[in-house]
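Below you'll find only one chain, the form predicted on its own, shown as structure tokens.
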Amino acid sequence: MTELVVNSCGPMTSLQDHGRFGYQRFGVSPSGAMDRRALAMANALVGNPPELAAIEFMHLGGSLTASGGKLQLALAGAECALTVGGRLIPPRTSFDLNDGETLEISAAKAGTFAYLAVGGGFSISPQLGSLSFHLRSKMGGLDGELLRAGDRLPCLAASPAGSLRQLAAPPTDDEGPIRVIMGPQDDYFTPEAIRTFLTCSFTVSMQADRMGFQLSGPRIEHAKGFNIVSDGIVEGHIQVPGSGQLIVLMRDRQTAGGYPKIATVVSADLDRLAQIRPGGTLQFRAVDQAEAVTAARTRKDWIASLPQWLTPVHPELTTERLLGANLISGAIDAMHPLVDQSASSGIAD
């Protein structure tokens, strides 16, 4: 069996796809990816579907090896530098990593989730049909864990057919405010506090992880105290506590909170959001539904796009490529008799 071994990785490592989701009414998170366009690319490049599971590193990033075959493989996700043996990976290119070969992925220049994709997938069993890892529940991951060096991780097939690809990604909106729909608890907030929320700029602070993002910045005054009935959250609700301070609710969230929740970032945003590094700010936006669906709508097709996107790499003339290329089946004897004898001797006619 090919398998794909840790050596090393950052702490919060873990396999996610696209989510477990139909449980929430049981209090189960959907989990999934922080950046699910990242995701899409990823395994975009190795010719998986854009759901499939792969490796999520977490501002740190971590070295690899295959075992028992060859591989085929891409990051895409946070700006980080990926090597094979030493040898620069262009970004956004998948790469064949040989029995034997150790990859090393460096902690994110920029960004802060970096994904991993392997041609064919993992042959790990799903729970509640996902691989994705949930921290506080235990749940998906290999063996309900976070990844960690000496982990084996069972590869679906070897590397897949056809040749290395790289990915010119089509343009995205990722410009402006964070877009949101307002509410659905809006009216526990005063009208200063609205505008304060639509019009200052907030940013993330170092209590930002799967569960939620914590953002620093001016007050945001309740009209109604801070407490509610508890009710659904879904990923993207904006919390406010009694402190004033806004929590973005992101993949590993909890399934209801009895804190009122000023305001939703819209589906399209959430990946771009999840990519802010602490100490990075933001502001939002408010848009009505329509707006929200168009730009959940032109996600999805962003993301269904990619294979049109994708164009064969060519592999780097070097000497000892070329010398391994067999080019020809074979030389003859000058003298043979399928040489032309005077036109090798310059003789002519």
Contents of the next structure:
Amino acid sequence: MTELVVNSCGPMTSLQDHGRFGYQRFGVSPSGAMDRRALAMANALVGNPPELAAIEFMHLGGSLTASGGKLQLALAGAECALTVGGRLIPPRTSFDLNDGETLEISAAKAGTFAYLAVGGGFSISPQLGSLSFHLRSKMGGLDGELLRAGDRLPCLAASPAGSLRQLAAPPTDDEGPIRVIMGPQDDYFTPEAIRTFLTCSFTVSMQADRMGFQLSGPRIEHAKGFNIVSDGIVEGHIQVPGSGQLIVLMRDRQTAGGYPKIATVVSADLDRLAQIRPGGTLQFRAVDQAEAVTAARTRKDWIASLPQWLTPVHPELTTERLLGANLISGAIDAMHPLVDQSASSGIAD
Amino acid sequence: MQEPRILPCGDTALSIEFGSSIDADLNDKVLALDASLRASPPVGLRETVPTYRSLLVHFDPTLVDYDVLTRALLDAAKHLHPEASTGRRWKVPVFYGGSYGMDLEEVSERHGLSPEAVISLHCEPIYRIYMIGFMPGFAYLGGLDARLATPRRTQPRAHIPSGSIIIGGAQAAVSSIECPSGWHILGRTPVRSYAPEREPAFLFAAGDEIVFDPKDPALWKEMEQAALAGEPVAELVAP
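Could you please show the structure of the form predicted in complex with its partner chain, as a counterpart to the form predicted on its own just displayed?
First the chain shown before, then all remaining chains and molecules of the complex.
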């Protein structure tokens, strides 16, 4: 059995897949990758389906060693520097980790959550249909725990490992304010509060984790108190407790809660919201159902299209050799480092 | 009947709200609509989550139009046959006071009652599970005797033991796994409402009824072992 051995990792490193659905009626939070687009990208690079479990790193990286065989890996999401035996791995490229070799992942230089996918996925039993780890209920993950030094993750190494690939990320509509649909309890707020919510800037505070992002900014005033009978919670709900400060509920949210929710982030914008680091600012823009659904479709198509944006890469073409060969005059575009013209012609339109 | 309100919860969910209070009749309607949607799910439905007075409906917006789904839900809500319960009543053993219920004394003093009187007021009613939430298997109950209503602790505890029998405000609950809580702990049950390795993993469902059965501390060990071995320990009794 080929294993991925954790030598070291940040304190909030865990296994995450698409999420655990169907059990919210029993109080089970769906969890799942904070940035599902990044999860899909890491998986696409190693030939996995988009929702397969990967290792989620939060802020910090780690060090991992292949044991018992060769693994094909890829990292996507937050920008981290990757090295294998001192050799730099170009971004958005799959790479082999031979038996005994060690991968070093740096802390994130931009963004928060990075995903390390393994070709073939992990050979770990899911809990209630998912490997996603949920901290507060200790559900999923490796034996119901966060990952830590000494853990050995059994892998279903794809055999024979497919060819290495790189991914030219297709364009996204990530610019502009975070889109929200007003409600379900926007009637609990003054018109002034709604105006403040939709026009002011908010800052992601240090209290930002998988359960929720607390934002700091102007106080949002309640019009009729903040005690409601607990009702259902969805990811993206923006609740306003007595402090008047916003909390965006994220993947590890509770299934029910008791504060009024002024608005809900549209499903298409949760991935990019998750990558805003503490200190980063954001604004909200209200949209209608039609615009949100168009965005949801665009995101779904984007994920489905990822395999078309892959191009083969030759394993011997290390960054050093590429730079030395001076294949391209001037700067190398990090987003499209090595496009094979014959392979890319089919995706030019 | 007043038409329920539809509240948007982003583009992938909506809440259908029958009222604004904690009320058995409202909860009956929530559970009846839940049952009806589970029996014949509309296209695009992902899952439903019954709560006190509303049903949260998760759906795939790329498969079903919001207005079409809304109309289908309001239509289904017009043809409900609410039942008072699911027909399941659980007898749940409880070990009151002492190390099992560290707040029993304090709650008794606050209400000017003896601990025995609090126990008997607490285990007298037939409770109804209004919803499961907060933690896997955590059961929110209705039916607490108004004489036991107790404001929440000013300082919530970071951890309360699994199976804690707790009250907070006018509400009562059976906790499942260890969790933070500002409620008062009257006792503890060895019953594991959520046990990942057991089939079924979840014992209780919204709409079930619960009666509490006080037990002698001498029985704890035996019952706890049975629960850890995967037995329900809670008994289904005739309503």
